[in-house]
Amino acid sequence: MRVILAQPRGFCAGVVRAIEIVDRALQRHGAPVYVRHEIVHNRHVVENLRSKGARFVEELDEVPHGAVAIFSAHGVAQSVERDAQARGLDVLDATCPLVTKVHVQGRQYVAAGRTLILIGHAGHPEVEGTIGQIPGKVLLVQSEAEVATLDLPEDTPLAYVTQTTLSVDDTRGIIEALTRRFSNIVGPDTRDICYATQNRQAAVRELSEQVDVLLVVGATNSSNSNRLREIGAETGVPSYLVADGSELKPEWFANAQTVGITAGASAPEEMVEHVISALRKLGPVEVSTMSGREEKVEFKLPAKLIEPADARQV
């Protein structure tokens, strides 16, 4: 069996930064530190950090007064920020800078007097955080069909922003539907969607042309991982989302000579290796990596984790 690995795949800069924030907080403050929601959507990452002393909570009222609290990479509402301040928590914000960019754009559009439309999935932590960051009403649109249901005059001053982990193609379709229906609408280009989302989707499309089966390593609650599997399936290739090698089923590969593997932006490379090891139990495996874009993006850590610990006590 030939195995071709997508390039790029796996961790993006925002996820690397978020995990490092938790690791450094544990080193500096000792256990426990408290993380609101999963730091990223991956069980293996969460369990690894939990074993080091991170405690994951759903709401801040589970965090002791004055403790270290970390906001996940998906971002939080302003009400959560105010609650943390009121509880005297030592906050470290692991919100991905590209998500923060969406928050800033949204506030600017509203300040200019426009009604804001957020293209995204209801209930996703990033969507809830973005809505909670905008001072005013935000209209959530999840599909092209929902554009027709918006109860707004054709000339309403509108603007749109998008959830960063959406499909570029799906987002483009919704944006085109919005611009067809409304005459006064502005928003960022689809190129402003997260670079990692775009790169991984482009790699999967290219990889799907070369394989008989596609495996996407990622969590079931990971938006970008689910979309990678959907893209593979749309090309006609049998595509499966797996957390690790234990979820493989031999019948998937009965007639497969070439298997493609990619990983969502929150999936560690060790889980890709775990999947390859599981494939080797089915027979000989030859692994190669497709040529693709090399990502060199890095995001800065919060200043309070960079400066020497004793400097904060002066």
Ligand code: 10E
The other form holds:
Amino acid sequence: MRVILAQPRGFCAGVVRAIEIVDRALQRHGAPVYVRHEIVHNRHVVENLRSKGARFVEELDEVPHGAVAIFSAHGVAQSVERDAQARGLDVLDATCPLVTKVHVQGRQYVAAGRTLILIGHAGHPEVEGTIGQIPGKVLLVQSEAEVATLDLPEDTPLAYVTQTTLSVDDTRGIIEALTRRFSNIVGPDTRDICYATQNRQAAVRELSEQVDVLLVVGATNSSNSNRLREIGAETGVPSYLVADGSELKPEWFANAQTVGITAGASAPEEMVEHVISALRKLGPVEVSTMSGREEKVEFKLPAKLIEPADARQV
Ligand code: 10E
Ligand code: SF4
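Could the form predicted together with the named molecule be given as well, to go with the form predicted alone?
In what comes next, the whole complex appears, and the chain from above leads the way.
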């Protein structure tokens, strides 16, 4: 069996930063530190940090007064920020800077007098955070079909922003439907979809043309990982989302000579290796990596966590 690894795949700069924030908080403050929501959507990452003393909670009322509380990479609503302050928590914000950028952009559109539309998936923590970062009403649109259901005059001053991990193609379709229906609408086109999401989607599209089966390493609650699997499936390749090698089913590979592997932005490379080891149990495997875009994006840590020695380098 030939295995081709997508390039790029796996951790993005926002995930690296978020994990580093929890690690450094543990070093600096000692255990426990509290993390609101999974720091990123990956059980292996969460379990690893839990073993070092991080405690994961869904709501701040589970955090003792005065403790260290870390917001996940997906961002939080302003009400959560206020609640943390009222509880006297020592907050470290691991929201990805590219998610914060969308919050700022949304507030600017609203300040300019426009009604804001958020293109994204209901119930996702990034979507709840973004809605809660904008003063006033935000209209959530999840699909092209939903554009027709918006109860607004065609000349309403509108703006849109998007979730960072959406399918570029689906989002383009929704934006086109919005601009067809409304005459006074502005927005960033698909540029709110972050560099990591765009690069991983482009790579998996190219990879899908070369393989008989596609494996996406990532969690079922990871939006960006689900989008990668969908792209594989859209190109007609049987595509499976797996957390690690233990989830592989031998029958998936019965007629496969070439298997493609990619990983979502929150999936550790060790899990890709675990998948390859599981494939080796089925027979000999030859692994190569597709040529692809190199990513050099890095984000600064919060000032509170930068040691004087590191501060000289940033
Ligand atoms: O479900 P998502 O893809 O949004 O999150 P993830 O934790 O799987 O990956 C990191 C992406 C973030 C934090 C959203 N911008
Ligand atoms: Fe940031 Fe994009 Fe990674 Fe989300 S997927 S954490 S927006 S770099």
